[in-house]
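As a starting point, one isolated chain is supplied in structure tokens, in the form predicted alone.
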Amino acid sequence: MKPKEKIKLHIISTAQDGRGVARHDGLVVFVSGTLEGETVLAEIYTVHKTYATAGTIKVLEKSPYRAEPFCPVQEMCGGCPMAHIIYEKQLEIKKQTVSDALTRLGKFEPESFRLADTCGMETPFRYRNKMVFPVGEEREKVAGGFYAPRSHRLIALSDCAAGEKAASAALGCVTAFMNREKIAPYDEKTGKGSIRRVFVRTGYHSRELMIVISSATERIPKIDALADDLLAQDYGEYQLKSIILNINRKPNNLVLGDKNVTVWGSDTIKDTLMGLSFTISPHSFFQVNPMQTEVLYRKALELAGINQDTTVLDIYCGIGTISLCAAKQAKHVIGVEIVEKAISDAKENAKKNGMENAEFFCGAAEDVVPKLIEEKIKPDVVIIDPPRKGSDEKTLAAILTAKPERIVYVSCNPATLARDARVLADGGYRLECATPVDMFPNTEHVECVAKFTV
């Protein structure tokens, strides 16, 4: 096989990332946009020692699991890599992803724990309350959308079915303004231009809307006129509450810089989660899928078994979402988070919701958690919700030292869940059960909540 060679392939299985898997000349071939049971004409992209990658030219025999397209650019855009698979099959693949991680990487016997079916959505569209659209030039006009897979080649979108229509309306308004006023988008190669991204937050329950313009320059010409255009735009049932200019002058891929300037309205928007009220700023970490977040949190709280005598330690607590949900039932909750702004938000959210039994500490988990356990608390329940890289040895060792009755691990990466689960199991805990939750339909990502007991 050589790059650009065209070959006929039979797809024997579907990989965790949604690509079809074939075999040819002793090599595994990962084929984008295909799934098990299909025969396709494919073009080879890359060839490596043990595998090759390819794209689909034509599907010769379709799988019964193939879904009808719901987006005109879904084959080009990198946003929904599993959109070609019917939703029920996506949920099966995600359950298998968690199973494979725990059994193959974590070395758990399949019979030793209960693995539930993936909790899916009734309607797996319009679920994102945060959309980040890069802007650039396409056919000599400013456009916004997403990048093609593994590239910074812009795929223009007029509407994205992953987010609310209000977000796409905001993007269209900004790009129309840029074309009218001849305002160039930021060019990563030359460092010239101004507007980099359109960042939109929507409140699922509040129906409040925030629009953030990410710029490589301190000022945008005629920004008051842009604000007028955004205020005149129709956002359906959403009400615009905030227009913010975010300054990001660094030549990096970070979504936002450190400096925010409120152009119009409020610095924040509000929303509710599990009956609690939260204030959300551009930099706030707030779960992207509010409907499935409640599914995830209800499951986590159910597994935690919290009552009025329970002391809870919530590690990697963010702005206090799980902490405050637990505080409604617990005696005392302590949250730990490294991001200073998130901790200040958590404290403010506790005050706003009248939670006097929750306190928060700022610092790296590996520094703060051992000290808290040594000097201050003996938790009955530990809830741990780490980033994709998982937890660290010092934090896990401190948890094992504390010997809580239950550990609830909320994971966004099955591989690091499996790694950390093995550490906990070797430290004397039993993996009792795990439940995958589909927070990002039509993508390869899967969240999972697992329970460990002594």
Contents of the next structure:
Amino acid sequence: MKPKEKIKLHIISTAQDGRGVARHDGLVVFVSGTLEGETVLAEIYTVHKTYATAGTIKVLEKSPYRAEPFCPVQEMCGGCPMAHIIYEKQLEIKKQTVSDALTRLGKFEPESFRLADTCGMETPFRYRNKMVFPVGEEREKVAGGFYAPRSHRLIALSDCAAGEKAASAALGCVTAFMNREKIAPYDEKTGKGSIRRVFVRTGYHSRELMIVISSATERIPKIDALADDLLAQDYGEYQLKSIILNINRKPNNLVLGDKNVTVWGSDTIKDTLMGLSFTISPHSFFQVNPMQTEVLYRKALELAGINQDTTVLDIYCGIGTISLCAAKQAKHVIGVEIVEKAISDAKENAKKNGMENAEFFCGAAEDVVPKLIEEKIKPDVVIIDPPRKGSDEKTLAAILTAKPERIVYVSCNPATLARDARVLADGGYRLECATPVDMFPNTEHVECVAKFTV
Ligand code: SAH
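Since we've got the form predicted alone here, give me the form predicted together with S-adenosyl-L-homocysteine too.
Let's see the whole complex now, leading with the same chain.
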């Protein structure tokens, strides 16, 4: 097998990331854009020691699980790697991913815990409230869109179905302005040009819109004319509230630089989540799928079984969204988070929503949680929502010392959930149930909430 070779492959299974799996020349071949049961004409991309990667040129025999394309560029774009699979099957694959992690990596007997079906969306499109579109040149014109998988090759698009139409409308308006005024996009290779990205936030409940233009230069020529264009644009139900210039002069890949200049309107937009109101700035961490976040949080709170006598410890609390939802029902909530700005936002959000029973501590969980538990708190319920790498020995050991009645683990990575669940189980807790929640339809990502009891 060599790169660029074209071969016929039969797909024997579907991998967790949505790629089809075939065998050829003694190697496993991961083929994008296909799934179990299909026969395809594939083009080999790369060949490694134990596996190869390939793309689908033509589907020769179709799976009944193949979905009709919903986007003209879905085969080229890296944004939706599961778009070729019907939604019900995506949800099944995600449940299987969680099941495999807990049984194989976590060594839990399949009969020993309840695994619910994945909670999916009714309409698995237009779910993102934050879109980040890189801009670049395509056939000598400025265009915006997404990158091809594992590359920085721009795939231009006029309307991305993962986000609101208003977000794509903002992108179209900026690229039209750049073409008209001959403003060059930033070029990663030469460091020349100005505009890097168009970053759009939409408030799902508030219908407020924020447009952030990320630039490699301090100034953009005719920025006032750009603001006029953006103000004249039709965003459907959305109302433009904020236009911000974000400056990132460094040759890095960060979505945003540190400096924001408000060009028009407000510095922030508002939105509500579970009936609580939140102020969102360009840099704020805010869950990107507002509908499914409520599904996830409701499940987490139901499993937490909180009442007016409960003290809750919310570890990895971000801007305090779960903490504040819990505080509505609990006696007292303590949130811990490493990002200082997130903690100041959490305190601000608590104040704005009139919550007096939530307090927040800034620091690494592994340092703060053992101290809090040793010195001053006795949580009845611990909620933990760590980043993809999961929690750590010190934090988990401290939780075990605190002996809460229930632990609710919200996870965005089944592998680290399984690893940490094993630590909790070896420490005397029983994994009672796990519910996968689909926060990112058409992608391989799966969120999961698990409950442990003594
Ligand atoms: N519960 C929040 C955020 C979850 S994301 C929500 O639902 O919105 C995970 C959070 O963990 C991020 O805010 C990240 O900044 C924080 N984090 C990462 N490493 C950490 C650590 N070692 N200690 C404490 N917080 C950490």
